[in-house]
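Here you get one chain, nothing else, as structure tokens; it is the form predicted on its own.
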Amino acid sequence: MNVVVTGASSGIGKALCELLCTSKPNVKVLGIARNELVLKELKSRYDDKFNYLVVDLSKLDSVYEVVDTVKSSLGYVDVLVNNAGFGIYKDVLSHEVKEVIDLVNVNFITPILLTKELIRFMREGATVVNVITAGIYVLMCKLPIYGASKIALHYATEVLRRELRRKSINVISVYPGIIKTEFHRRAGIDNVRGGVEADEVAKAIVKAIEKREKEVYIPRYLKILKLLGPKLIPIS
């Protein structure tokens, strides 16, 4: 099973990628990420089983770069995991345009874009895994354009399940609650408390994949959210 898993350096993607390595026998995943030193490190630990591709996917040409890469070091993808994402603990107007840009690219723009381009090396019977966020059933106050970008992903991977059936390829959305990773203090706050483990997360990805399942909420009783439909109840 050949694996493209973005993120990979930290979080879920890191976890995910680890799980993979060590619970699949013939397993090829290729992880993409910015942070070099832990994808070496995967690297070390894993050895064939685990390749990595060092791009920014808040520029678009990342994208032809992971494209280069699965043409040579892959050949085809099974699944591909579009979880690389970010938020900024910032008003609407208080973000600078660089970075509502680069939030729009990695969360909504960069995902359609590996889709699209890596299509064509997947067969039936492969997975796309969309990472959105159970915050899109909410109005994430402090993390506007974060929210407004990840439902834009939850727009997009509805239709493209749609499409992709055709091709029986398998479309996933993942919409975790909080998690306990790096994302809230780099987004700019320390104190964010409770939350579910990576490793969760990863197992329950590997499931949906395993059982070609539609939707995965993590923790599962936030699918009830679903059933209010994205009203953007509002949370300080």
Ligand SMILES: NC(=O)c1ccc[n+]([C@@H]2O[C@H](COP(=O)([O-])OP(=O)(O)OC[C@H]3O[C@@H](n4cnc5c(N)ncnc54)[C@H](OP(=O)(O)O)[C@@H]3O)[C@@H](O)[C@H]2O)c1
Second form
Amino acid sequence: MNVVVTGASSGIGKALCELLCTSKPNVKVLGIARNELVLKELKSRYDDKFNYLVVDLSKLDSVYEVVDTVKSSLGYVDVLVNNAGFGIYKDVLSHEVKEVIDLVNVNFITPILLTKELIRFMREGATVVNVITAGIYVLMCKLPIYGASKIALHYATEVLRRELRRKSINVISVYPGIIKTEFHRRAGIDNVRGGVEADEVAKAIVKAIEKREKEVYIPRYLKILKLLGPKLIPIS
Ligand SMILES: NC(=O)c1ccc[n+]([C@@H]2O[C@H](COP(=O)([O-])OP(=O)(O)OC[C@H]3O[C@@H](n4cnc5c(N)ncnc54)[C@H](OP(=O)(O)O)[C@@H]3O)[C@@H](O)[C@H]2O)c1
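Compare with the form predicted on its own: the form predicted in complex with the named molecule:
Okay, now the whole complex, with that chain kicking things off.
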């Protein structure tokens, strides 16, 4: 199984790479992020099972570096996990323009572009996993531009699932609640309490890939948010 994981250097993405490399005998993981030290350390632990690419996914050209690396190191892709993402705790109007662009690029445009460019390396039965957030079902007043970028990803993912059904490619939306990762500290807040371990999210993603599920909520009770959330009735 050949898997591409963005955001492989920390939190959910790192836990997923570790789980795949320890639990799947014939896996090849391509981990993508900027922090080379962590990626190198994963490579030293998992050897042939793990390769990595250091790129900044806020720069849209980085997608073509991913394509070249997939071509040379994997050949084909069974699973693409669009997991890289970040937030910034700021009011809408306090954001610098570059922050808005980077948030939208990393959280929304890059996952769509990567899927578009990597689809030709996918065969029938492949999977695309988009890590969104359960926060799209509420109004995240502390993370407004992050929330906007993730609701865009949610919306596009709903339609993408219908488009890729024809090719028998499964699309999984992942909606984590609060997860114990670096996310909140990096976003600018230190006092987030509680939350689920990143390992639990990794396990739920692997199970969803194997069972060809469509949606993953972590913790599972968060699925109730769907009742409150945006009602997207498909029209053509
Ligand atoms: N933690 C939560 O409570 C929570 C809740 C809901 C959804 N999520 C979502 O879960 C996903 C994973 O986040 P996490 O919680 O695991 O956070 P994390 O520990 O901060 O990890 C984020 C990952 O994204 C990568 N990344 C960020 N910006 C990047 C860029 N410009 N280029 C390349 N890679 C970049 C980081 O790598 P480098 O810094 O090395 O580049 C890192 O590997 C994100 O999409 C996030 O929105 C998290």
